[in-house]
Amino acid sequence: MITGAVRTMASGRQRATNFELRHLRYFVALVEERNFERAALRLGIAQPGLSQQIFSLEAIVGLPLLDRSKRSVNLTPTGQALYEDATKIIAQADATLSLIRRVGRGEKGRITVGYVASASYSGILTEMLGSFRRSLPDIELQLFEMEMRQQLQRIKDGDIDFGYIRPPAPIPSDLETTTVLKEPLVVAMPAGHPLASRTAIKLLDLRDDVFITPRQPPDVGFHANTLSACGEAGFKPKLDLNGRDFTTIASMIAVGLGIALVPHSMNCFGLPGVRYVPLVDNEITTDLAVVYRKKEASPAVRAFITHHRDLSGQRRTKNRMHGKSLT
């Protein structure tokens, strides 16, 4: 087999030799045109310096590639065993040099994503990867579902690249977010509740409930979305129960032990034992954004993000002309 480095024999002695890319495009070239102006003519080159190329790689080789007794190209069996390695070894070049310039231009590669389970209820996850994979299938994409804090820490630590997580969240200095969804927050309480029948609720009607939230610190996430909504309507709710995440506190709920305040696409949940009221006071939006690392090396990582602030733009400019919010 040619590696692109063989022995070659030269005055009597051994010696070794590389031979270059180009003397195998020259060569190949040569031996499917079988003319040495026709070939020359392909590669852009003078025949003369197609000539000197090829007597270059014989005696690179040390051993005749053409049979010269006769007038037409003819190899020899070196030549036919060289042409048939050349072609693979062209082939896998020039497929390098393309996988490099697609990796390179963000065409190619792997993205990690964490995910909070909230933002595959809204259907913005799906929408967004979806439109991704269809404008680049070749990039590779993992998702994990991943608690908000370790996603940013993760993502910080170089450990995944991006993350779709639910404000408000501590940010570190060096991660940057965008906002791609605002949802209503909505009412989660049993079917069986006093209220549980009316088309929407004032959240102060709830101020007796105990009000059940993930296990997140007070400035984080829907606890920190559940005191500012229950602040804003005059009361501070009654926050003795938390569940580990929204099918839990769903699951908590249904069997009657409090209420709950989710995001309107929690809806889609289907739990049965549990009603979704609207507000009409509220005015406390649950967002979902993106997060990523503000100085991002990967090139592929690089269009994920941009893809997500060309979508999150188009979203504004629509709702806007709509009259809605980020929705």
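Positions refer to the first chain, counted from 1. The shown structure was predicted, so the numbers you read here are calculated from the model rather than taken from an experiment. Compared with the form predicted together with a further copy of the same chain:
- In the two-part rigid description of the change between the two forms, residue 139 is assigned to the same part as residue 161.
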The other form holds:
2 protein chains.
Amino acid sequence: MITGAVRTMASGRQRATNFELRHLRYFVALVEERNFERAALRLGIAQPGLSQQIFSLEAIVGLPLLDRSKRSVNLTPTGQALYEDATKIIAQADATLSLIRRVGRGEKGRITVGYVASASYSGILTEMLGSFRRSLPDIELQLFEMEMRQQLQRIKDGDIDFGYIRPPAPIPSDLETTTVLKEPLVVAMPAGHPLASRTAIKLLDLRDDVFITPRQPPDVGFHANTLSACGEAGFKPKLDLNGRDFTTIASMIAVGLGIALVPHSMNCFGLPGVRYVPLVDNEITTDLAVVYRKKEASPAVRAFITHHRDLSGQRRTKNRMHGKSLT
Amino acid sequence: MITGAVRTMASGRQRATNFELRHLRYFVALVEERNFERAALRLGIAQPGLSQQIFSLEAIVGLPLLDRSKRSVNLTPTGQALYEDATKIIAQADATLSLIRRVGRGEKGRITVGYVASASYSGILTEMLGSFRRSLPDIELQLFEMEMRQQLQRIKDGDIDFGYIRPPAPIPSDLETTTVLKEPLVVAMPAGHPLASRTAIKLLDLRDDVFITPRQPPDVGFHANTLSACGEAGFKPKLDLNGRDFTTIASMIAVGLGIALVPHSMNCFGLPGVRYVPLVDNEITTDLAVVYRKKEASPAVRAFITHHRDLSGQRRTKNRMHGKSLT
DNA sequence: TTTTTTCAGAAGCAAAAGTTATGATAACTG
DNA sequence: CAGTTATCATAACTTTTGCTTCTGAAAAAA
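Okay, that's the form predicted on its own, but what's the structure of the form predicted together with a further copy of the same chain?
Complete assembly follows, chain above in first position.
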């Protein structure tokens, strides 16, 4: 039998509310202060309220947490076990709050980036991503090599956040592009080609050669670049659209299947039997651009966009000052 | 400017309540159902209440969690981040509840056990602890080799829960003891002692030898055992109380400083130059007992106590059946 | 378009948290 | 060993707030 006096709050059944962080916060304060009065003071409530909440917690747990044989705050083994976990749960809840506030400020998050294979040759991808990572190290970057048109679709769909492409391309109306690099085109030709030893070539001199381009629709990417460049030079090129990417195109050139217009930065790819020769037509260039959603919700991605706009703005200014020497 | 109608619930400042598990539970339900109506149903509340709580959560976080541009439940990146953590916090809270309920049922906990060094020789300590561990593997056992009197004090103080001792000892009134093993005493003597090659010795034959005993008060442990055994045999032994424990006593015997009465189980300690010879006085025995608090709060420790009482009861029954052959 | 679905707002109710006042008793203290 | 103090529990009451029902507005579907 229980002690004579009926303690309705203690022995009477407690209304069974839900387990809440409040219970844990109160319990932790009580354990740490080892005194209801002081704990209540620390919590900014009156002492009886704390008493009630502790009873409520005991009702939820279904076990006594305090040894009430003496007029002091002594934990039962159960209470001790709860205290150890309670601090952890509270800490985790606090950590979560501050984490998602950091997500809100764009200091934390995940960005998925697509890129065409040729984007990595110029080094600008590494440069852009590297400086971004240094400024916001807690943002996770995921990179996917991907065809241009696939990128556009998946950015639109929200599957990925960002893409590196080579214009021209049919940009959907809800996507935005920014050019981050403009580089001259050079001619990639077999080492045995009659013009391979020249220091520079006029594009028109290549009117009888076969131009290998990536397997793409005629209005997109390098295919389009090649067509328009030759068009400007005054001829319609013979085409072979069987290249998959620049590395296979380079191999095709090495075995003598044709020539190609490629970005200047391709010359890092020194396949034997392939020569890269500059064009005298200096204004023939190719762009590297980034694509992203116009209305971007994620603060992290917005920061990434801003970073790209800032850096490509800087680069353009610098290049203007140095007299546009893009080699 | 915001849309014409003033949305007090949405745009009006939300009373800033505390961050509670309720917010997380509601938010998780909403995210998983992707629909306020269904989520509210699952939570057993009406839909507007859920709406309000989600707004309240957004006010606490300080950031929008849902994209309200459309009439559908779409998470913002912040909301996504919160969802991932929210499930973790809820899971941890649930785990804590079930954990401490297990503590309450005595299936989980920590027990600290003290033991006198000689307790480990008989193998009963390993046996008792091993079988307990097999039956309740989630209870953590911590072992401390400790002098008997220190054990009694620390069990009383609540520093440790349980002790293995060798009676007799002054047991405080709030502690309880149970004998778990009764074993015969044997004589440990130098190999060169005149009686060392006997198969059994009468204790009285040793009345002129020096008995080495552990450095203890006269009413405690082996000191007391030796005194009472010799007293029963009819003589008052010459004593040397400089032994620290049985291993140093054995070394002292080996170099010829005296003899000692030791537990039969000590013969596992085969130091060169020491012989263990049985006594013909077969009723001369020593006990190994366990000590614990009479009023023990911890369910884990209570389970441990019960286990010891059960097992030593079994052993006694078995021994009676086998004719008390304690060798 | 019309209808349906779905989320938000207003007002009120009811439950639960919290308050003040007080009681009971363990723990000091002279 | 009283007498006092400290400390926790209880009762009764107030306030807060979570939740309800009813209703509105707008997007999505037909």
